[in-house]
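Have a look below at one chain only, the form predicted on its own, in structure tokens format.
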Amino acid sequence: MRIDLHTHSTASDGTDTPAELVRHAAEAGLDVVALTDHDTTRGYAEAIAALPEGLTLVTGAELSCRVDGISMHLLAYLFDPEEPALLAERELVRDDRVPRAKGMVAKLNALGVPVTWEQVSRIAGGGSVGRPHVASALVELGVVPSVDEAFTEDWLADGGRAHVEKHETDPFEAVRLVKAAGGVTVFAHPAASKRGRTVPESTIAELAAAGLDGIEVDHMDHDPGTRARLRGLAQELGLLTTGSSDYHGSRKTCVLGEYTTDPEVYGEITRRATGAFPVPGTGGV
């Protein structure tokens, strides 16, 4: 049994439809796929409408927070979407992604870089507007030659020259408020250090006594060392350990089922939430 647990589509900053995704997820022999989407349930309907028989997809969403300053994203799993107070605070998250991504265009315009709004939103179609989305600008306009390289303090890394922060809820409280709403938490890529500063093993021993269930261990940006030493942190915290591809389409190097679940787990994930259950697949449209 194949599971990947973390796969992002246009609703957010994928670059397949929520229908596109779980086809490539069926031929690429996964048996179940969690979409993941920065912030946002929209690209749901669309890809249960969409789903190949013997696809089991799993509803979720990655929730952007931020503690001590460090940002951090926290996998959610079949949690009730419409819960009100967890769909406010995504609300407010995604509402702040506009004024984010236009204050990153005007600072890479000080910079000499000509990109536009016009272009990052055309990049984004419908879905939540980011930074990588951005980055794609810069990669267009033969700035950086791929969206990685974007992701540096040259460019749009955390405290890089073009750099904006947004609102990010505080994980403690995502925690929370995605227990609230009957689902389950995983901590995502928690030790992908070229991505910025990382949460401090400390701090997810506090996010495990508030309910944390999990943390992602089998990620592109883990190499074995860390892969290792995590896998020991969630023994010692009684966490659940994860795997996943982290798939964005093209935008990403990463391919679908590149780092995959221990069907255990998913049972074991399943089996503590409350507020959805997985879909399986009945053939789609």
Ligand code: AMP
Second form
Amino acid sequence: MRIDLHTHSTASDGTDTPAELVRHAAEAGLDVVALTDHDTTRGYAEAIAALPEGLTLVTGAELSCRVDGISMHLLAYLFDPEEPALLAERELVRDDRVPRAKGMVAKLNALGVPVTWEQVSRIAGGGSVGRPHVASALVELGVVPSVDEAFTEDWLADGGRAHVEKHETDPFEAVRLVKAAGGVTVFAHPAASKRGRTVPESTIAELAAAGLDGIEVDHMDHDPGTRARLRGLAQELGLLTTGSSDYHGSRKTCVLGEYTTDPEVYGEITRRATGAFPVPGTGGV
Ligand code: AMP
Ligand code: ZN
Ligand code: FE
Ligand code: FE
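Moving from the form predicted on its own, what structure would you give for the form predicted in complex with ligand AMP?
Now the full complex is given, and it begins with the chain already shown.
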């Protein structure tokens, strides 16, 4: 069984539509794929409608969180998408992304970059708007050669010249909200240091005590030494460990199924979840 528990579609900052994403997941030989768009569930319906036979969809989201001034991402799986408290929190974060993106456009304009909100909004195409969309606009304008190169101090990295913070949820609150909605939580790329400051192990321990289910270990932004350290930490804290591609279509270099999750861990996630069930593909019948 090949299981990839972290992917993005055009519902946030991926470049595959949800339908394309599930088709590509089947072509990549995956048995299970999780759709985890940033702060939104709006890709679910399209992904389910297009789900190929033999592929199972795990519904999820990647929630934007911040603790002690450090941004972090929390993967949430198989929660009830209609549960009002978690829904309200997702909306709060997602809605704040719009004025925040406009703020980054204004900062870029002040730096002499002729980017417009219309351009960023077109690139986002109605999806949960984020820095990768602004980064794509900078690539279009020839300001930087690639999306990755927009994530520097000069431009959009945390604390960079054109960076603006958005509302982000306290992760202890997010863990509580996801649990109350029947879902399971996994701390995404907890040691991805190239993205900015990362939270200390003590915070991961506190999150574990507060009900966090697992940490993502096998991820492109973790080197082998980091993975070994995280695996040890997970064992110490009784946390599940996952692996996933964090696929973003053409906006990032990773491919579907580049890293995968142990079927036993996947089984445990589905056993713990009560808010939703994995959706088996019927080939659109
Ligand atoms: P946002 O949620 O709008 O703050 O954007 C965060 C997203 O930007 C992450 O989910 C990544 O997809 C992307 N990102 C963050 N840091 C980097 C980086 N250093 N290089 C490339 N992409 C990044
Ligand atoms: Zn992303
Ligand atoms: Fe992330
Ligand atoms: Fe992600």
